[in-house]
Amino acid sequence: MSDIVRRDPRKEWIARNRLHPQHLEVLAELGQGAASEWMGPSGLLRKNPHAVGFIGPNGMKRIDRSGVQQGAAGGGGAAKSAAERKPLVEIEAPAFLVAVVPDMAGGRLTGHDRDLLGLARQLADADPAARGAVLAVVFGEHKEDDFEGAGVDRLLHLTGPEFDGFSPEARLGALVAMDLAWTPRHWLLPDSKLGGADLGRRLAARLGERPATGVWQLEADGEAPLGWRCIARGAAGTLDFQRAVPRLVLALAECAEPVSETRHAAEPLALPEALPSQLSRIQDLGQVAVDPAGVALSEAEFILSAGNGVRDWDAFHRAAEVLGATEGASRVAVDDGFMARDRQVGATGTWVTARVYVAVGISGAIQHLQGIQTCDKVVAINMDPGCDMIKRADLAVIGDSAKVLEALVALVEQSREEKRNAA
């Protein structure tokens, strides 16, 4: 028999054409797989551009808007397998440690916090010949279980009543703790109102560092001390400053692409010695209930929104102060004069940062998409299944928004009410 290896056509079409019924059958007969790539017949290694994770001509990640990625970070069965089939990588004797303290909002990481844990990965794995290892400070009890697939090598909670809300004294005195036991090469923090800021600069004070602010990118230098140099956005957003390294950074969103190929070990370290007994002089009387009315869009953690196919206002304004959600909605709910123009979400309006965003009868307009890209979940409830916000949503609801928003109300009032009788 001849060992000349013969093409289907046939195949490689629908290889091409993701929307064939046999597209992932044929994608892992011809063992392509994800990676939908595929010999053309001119020769050339052709790519799926609509694939999960294609990098364009310009150097820059496809943007996925379909929910695959969204679903896998759900943590289904298919998405821990998923994780578990990639490459573990474990750092025994690490030539150094790269520390960070990530804000984890609601006990969970942040996209902020993985960046930044991208970021740390830069700086632990420049040198082959001398790797560093990844260590990650958690305070208080948390929600998260893929420390692993966000870059760490070794793991420090800190729990007890001291490390419970407001508490910078008490998380300073165990930073400076660890920079005894272990001196870390850098300390990486988030630069942002959600406590990284504040605690990195009171940490910089303690050690006598001057760190860099505001930094957004690295590159490697080897004229530098550390072979790196930062840059950093200063004068309000206006300028670029580029500095070397120091060994203390607080950086912005967005300041490196976070770790997605790799498993980490994660492995559970505790410090050598007890923490004092008495770190802090504050005492954390708990948070001031406020007005959700009262809270500027860019400003909000829970907003509920409204489009178009909103036509029960007063049901709506009902569901967002039982909620507790600050009010937010599209342009042409504003325009047409139901909502004020400060409540406008978008890239023509407020662009958000929510931890959650609901949105209710929204289509999804690129400009709305733009100003909501920021948010860690988005809900989407809307009659269109294949309307824009619905593939953008991590959960969709698919039904009449004002029977969605009253079956909603109706829940919490019950759960409300039931823990008032137990207590």
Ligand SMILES: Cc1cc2nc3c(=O)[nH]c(=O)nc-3n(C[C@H](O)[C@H](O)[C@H](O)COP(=O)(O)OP(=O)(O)OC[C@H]3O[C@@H](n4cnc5c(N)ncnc54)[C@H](O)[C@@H]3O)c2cc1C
Contents of the next structure:
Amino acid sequence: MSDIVRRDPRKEWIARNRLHPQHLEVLAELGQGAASEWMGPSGLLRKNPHAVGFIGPNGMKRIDRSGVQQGAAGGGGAAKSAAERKPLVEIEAPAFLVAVVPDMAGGRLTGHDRDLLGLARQLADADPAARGAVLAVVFGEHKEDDFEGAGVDRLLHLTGPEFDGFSPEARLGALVAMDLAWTPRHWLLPDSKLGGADLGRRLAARLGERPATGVWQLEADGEAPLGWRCIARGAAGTLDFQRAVPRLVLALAECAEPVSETRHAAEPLALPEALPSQLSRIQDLGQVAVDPAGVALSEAEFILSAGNGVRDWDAFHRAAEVLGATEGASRVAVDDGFMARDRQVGATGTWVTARVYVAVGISGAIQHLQGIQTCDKVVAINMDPGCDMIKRADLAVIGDSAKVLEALVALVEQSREEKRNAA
Ligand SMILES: Cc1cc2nc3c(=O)[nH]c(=O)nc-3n(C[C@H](O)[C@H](O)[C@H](O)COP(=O)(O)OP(=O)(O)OC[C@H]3O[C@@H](n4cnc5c(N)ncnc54)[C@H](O)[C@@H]3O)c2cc1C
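May I ask for the structure of the form predicted in complex with this ligand now, the form predicted alone having been displayed?
Let's see the whole complex now, leading with the same chain.
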């Protein structure tokens, strides 16, 4: 038999295309479907970096947020025991600190926050002889229980009414006090509209630092830790700039791989001195309810999106109203005249960044999936268990869209009624 290795371009294409129905089958056949994590001979958890993420439709490598490949963060027992198997890294006497101020939208680390912690680890771990520690600063109450898995060595949790709601002055005061007390080598904040961009720029002005904004990558420049350069997006996203990494960095989502191979101590820290009380010039009167129908799709946090599988349009609009969701649509729903053109999600519509995206009767065509690739959690309601939207979804409900929406609305109304009666 000939020793010539024959390539099968079709199979290679399927192996690259995560959405192809035979993707997993072909990966296994090509020997690439092996576990992306395994325990090495030294007891260390090893990871195949090539198995993490997937190649997106434009040929760029994307981070897999669905958890399918990475063991579903926050999932059930298997995910938990996998997390426990990861080696614990403890940094007793760090050479320096890299401080991260995550957005913690909804009280949990966002995908963007985790990317930023991954970036912080790159800076902290660059020199094995003098390792730094990653310090996360969290304001107000939170629901996060995986700071260890996200790469946090030290955790400063500041609570009190002064940090609730929109409180940039109090937060800035605390960060400046931290800077005086510990002088972190770097400050990293998410360059996001959820608060990080605003707080980061305030901190830069107060510390007199010239920050790097819109950073999407760090590169070692010569011998680490002597030099790092950052690549930042500028000129309304049309140009990339390079400069040496400054003390204060505001980074974009996907700036680095989130930490996934190790656990860290997340040891609680306290400020050495009580924070001086300061008069706030801002009074937060709480959140104002807005009509979700009026929210631009690109800014919506919660989207209920309709496709060709929606038959009862009155029921769909009613569900969106009861759930308080912004309405979106597939191109077919728009072309058929059921939804306005400005509601179209996808390659030729709006690219959305919702925290929760519910796709009702949408098959998951590649042009639609492109538009939702940075959504945090995707829920699919569909009759076809094999469709691509179900493969993309974090949670899937197989059933008739009208019946599922009706049951959902009934549950929400019942729960609201119970709360009213209990009050
Ligand atoms: C150049 C180009 C650009 C495009 N740009 C976009 C774009 O930006 N956005 C976009 O969305 N599309 C775009 N498309 C179109 C895209 O290719 C798909 O045709 C479209 O997304 C399909 O819409 P759909 O999923 O709603 O419909 P279908 O593909 O018809 O899917 C309907 C789904 O509903 C399910 N279903 C049926 N009945 C029920 C029921 N009773 N209950 C629950 N589920 C049910 C079916 O199982 C199916 O999965 C573009 C196409 C081209 C060529």
